[in-house]
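Only one chain is shown below, in structure tokens, and it's the form predicted alone.
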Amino acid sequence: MNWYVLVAALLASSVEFVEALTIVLAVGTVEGWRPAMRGTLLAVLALAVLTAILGVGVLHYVPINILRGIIGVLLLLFGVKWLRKALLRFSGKKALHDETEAYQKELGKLQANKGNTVAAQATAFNGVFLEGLEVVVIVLTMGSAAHAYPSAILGSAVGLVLVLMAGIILRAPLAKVPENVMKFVVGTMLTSFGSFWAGESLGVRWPGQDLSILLLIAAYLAASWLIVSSIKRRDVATA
């Protein structure tokens, strides 16, 4: 069992499931569970498809000093994306995510189109597709460059369960889960790795090899913590 892999793949999955999440419950709570539930499961086939298809392809096709290279950029462009808004969230730049609020706008739109379960059901399904498409993306390459499908697998599959369970319970946007402290910590993990397995690509000896890791994300959180208090400093000061 990877644990790296197992704990970067559950929080990372969680964070996607907890914003397809108030995507669906919007479409339910407006239009009913029927369209809901049809874009939801929809999207739930087309992601099996596309993720049978891509495995396949990426086990059997590619060698795994290319593929290495490849999914460290991916993760890296994933990774950063992620950390610069937590870094701008935190910093005060950019305004924190509200789950709660992400709830009332969806409301409003499908609200505007009240009586169009087409529309409604679209809704569902794009929410769930493109949510679920960052999680198949991660899932497969953290999989595949650390040989560890199982564990990628059983992280993305706990953070489901997980998600689906509060939503079945409250039935409402998921706002008392720390999202911004998870996307930061996500972001600060997927650079890692994506650093660790570029660097493998191109010929890096890290020394103790997958503990290299442990100091990726340390040096990643202490670069963080800089800039965001530097970013505080100069607001202050020009204040």
Second form
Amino acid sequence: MNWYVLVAALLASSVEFVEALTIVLAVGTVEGWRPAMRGTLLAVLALAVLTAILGVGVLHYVPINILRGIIGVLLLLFGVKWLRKALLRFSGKKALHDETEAYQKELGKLQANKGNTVAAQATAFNGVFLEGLEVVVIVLTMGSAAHAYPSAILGSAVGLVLVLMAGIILRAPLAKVPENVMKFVVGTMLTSFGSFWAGESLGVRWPGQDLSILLLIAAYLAASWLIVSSIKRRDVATA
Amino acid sequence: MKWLKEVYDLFVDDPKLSILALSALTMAFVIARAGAKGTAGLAIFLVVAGSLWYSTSRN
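Having displayed the form predicted alone, please output the structure of the form predicted together with the partner chain.
Now the complete complex, all chains and molecules, led by this one.
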């Protein structure tokens, strides 16, 4: 079991599932559960087909060193995108993501279009497909680069079960999930994995091999703390 | 072409940051090729962290 991959996949996919659940709940509340579930199932089916095609193609036809290079680059880009957003949120430059607010916004849009079940189904499909696409990217990239598909799939599956259970019990958007902190942690982890694998395929010799991933995570966390404090200090000085 | 934009948005938020992250890898490749394989990793970290600082502080 690769614990780095499992934890990263669990956290990242939970964040995405929470966002998808908010959209499905909004559709279900306004137009009923049938179009919400139909859109969700179609999206899950489309994602499964995409994963199977990409997964088989990637594993069978691309040599591991090239694969790690490509995946490292994608993970690095994906990771810095998440980390940048998290840094802006924690330094007060961007509003923190609020699931209740997102739910109300979605509800408003759907109520303006009430009675159109096709549009509602499409909303559920788009929400689940786009959020799920990020989960697919994480599972495929981390699973194949670290040769740890079971860990990546297990991490995502646990995330899905936890979010689904909470959603069924609460029947409300999961506003209490510390989504912003989770995004920050995942952004740091993805940036670290990306740096490690892309670097390795480019000929970088990492001290302590896989242990360097932990060093990179600690270093990126420290750098993030410095960035957030420097932005906050500057804002106080200019206020 | 809408799907292409969706895929692009999946990985890129700030194009300058993405270009800087790619530059970090190019730099590491050149350094590793020059023989300093241990230092190349440090270059990746420093350039990526610096790029994040640049991207967030000019926002």
